[in-house]
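So this first bit is one chain, no partners, the form predicted alone, shown in structure tokens.
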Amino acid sequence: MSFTLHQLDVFAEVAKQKSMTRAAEKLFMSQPAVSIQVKKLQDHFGVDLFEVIGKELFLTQAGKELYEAQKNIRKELNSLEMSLSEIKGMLKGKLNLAVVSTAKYFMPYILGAYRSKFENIKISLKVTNRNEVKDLLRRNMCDLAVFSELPDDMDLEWVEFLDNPLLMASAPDHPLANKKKLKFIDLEGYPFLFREPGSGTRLVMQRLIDKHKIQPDVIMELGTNEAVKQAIMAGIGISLISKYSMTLEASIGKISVLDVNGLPHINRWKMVYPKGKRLSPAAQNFVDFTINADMQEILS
């Protein structure tokens, strides 16, 4: 084999970023290095793995059948990384994870699914709001954190890992809780309940508000994801929330699920970390693991 996993590692970069300039920056490398990788690539399997359509690239078909590839590759390594890891009993040591509210309904299960295989490791998991998480990565006080909207006044490294849908609920005796494809305006005039001003799920709703412009009729304002979840159950108002926050609640009837054109908003769910730390073996295990694990195995 003539080819390098690192040249299918930048040609991967170039195929998501669909750019060689964003891929040299995203590796740290200058755009001729990156091109030359590519074009190495290219003439060992003797095909076109990217066109140029307008100003736009774009993979060919065999492109796109290398980039699965690669992306099999990867995760067969690794697989194989922790597994090998995992026999010879190498690791060990403490993880220390700060979570942002709502990502309490769904870290507990992933965290059981990982120490089942990595017993070794001590984990200690910190779940705050928003601004909190953010100071303990400043500090340096946590090894990884997690976002669903990433802080746009920090630089961070982060990995997406699970999808975050986002949906407008209310109490199930709400007017519009059996109505069928509502839109946004419809929302109109009925009381809202908010997030506190810096949460991901606030910054999310206040784009979707400016987007459809429409004018809330906030009547309070709630510090967690519980807060908001039981005063919708009150019958105080509606509001977007995670679904992973209400699995139960809508299983027995307690909450209803509005159906309103343009949701589940989705978004990721992101393991992050500042911008040049050296993670330890055991953090970069656990970000292994998020990546290559059947999420929705593990949460079913």
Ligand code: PGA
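C-alpha atoms forming the largest set that superposes within 1.5 Å between two forms make up the rigid core. Positions refer to the first chain, counted from 1. The model shown is predicted, which means the values in this text are computed figures rather than measured ones. Compared with the form predicted in complex with the ligand:
Residue displacement note: V159 has its CA displaced by under 2 Å between these two forms (rigid core superposed). Remark: with the core as the superposition reference, the CA shift of V287 between these two forms stays below 2 Å. In a rigid-core overlay of the protein, K275 has its C-alpha displaced by under 2 Å between these two forms.
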Given for the second form:
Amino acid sequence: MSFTLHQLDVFAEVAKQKSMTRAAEKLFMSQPAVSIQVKKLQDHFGVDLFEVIGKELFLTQAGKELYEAQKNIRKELNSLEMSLSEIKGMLKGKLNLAVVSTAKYFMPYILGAYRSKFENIKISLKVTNRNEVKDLLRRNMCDLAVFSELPDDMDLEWVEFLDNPLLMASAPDHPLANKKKLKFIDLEGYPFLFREPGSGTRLVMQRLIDKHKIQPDVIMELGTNEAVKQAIMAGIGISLISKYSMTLEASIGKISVLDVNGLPHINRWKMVYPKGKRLSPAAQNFVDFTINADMQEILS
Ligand code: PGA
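Let's compare: the form predicted alone is above, so bring in the form predicted in complex with the ligand.
Everything in the complex follows now, all chains and molecules, and the chain you saw is the first one.
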């Protein structure tokens, strides 16, 4: 008797969850049905795949090797599926993206370029704050997420695809607006605007403030990059802000980039997914697209 792909997938879910019960829940199967599939696989190979120590389920050496093989087989099948669909010009499916608010300034352009090549992919783009993006990733409610500052409390895989230059900006009539070669200490004493706690931009700003040992006069906290930009233009204060979010306003003189030594601070935008997640063909295809696309051309 030979084994099936389904049995391998059920086995892999048990290995991932370290529990028959949790795997059964994830797979919407009954617990006995899960253990029957695992048993059939064990019978086929004639080795134990799991061992129970205490109350915990562990992979045996044979189990570990089979788990690795299953991941490779799935990867191969995904890329096979993708290239076959591409050959037929009909890669289909749905792509669920969750991105931090600052990514809204470039993601639509990347998605536009992507859709012009793969028109059968339906896309959902959720733009929200960092904590919610993390939550969506944790609950497996999106295929891919975009951050530039990676969360340090999650086990993630990622690919970098674009620079995120961060600049200090002010209103055009700000006293520092036309000064050259400012040092961080020169910013002290002027009103600062901060992003909300948890924002990636705020984390970088705080690090720069700590590094240069300045004590900013933070007069306002705002929940999105857009709100910070509007407050800068309204003359309320200065702030670190992503270059791509203010290209238009800078080009028509509504906002000024301060000439501060050490800036721009260059972060990289990253396409992120939970470690070990099996990407759908559409998600894998989009990751490949973002790595290989000419971002300069897309965003020019
Ligand atoms: P933010 O995102 O909108 O949370 O500041 C930027 C980032 O992830 O670095």
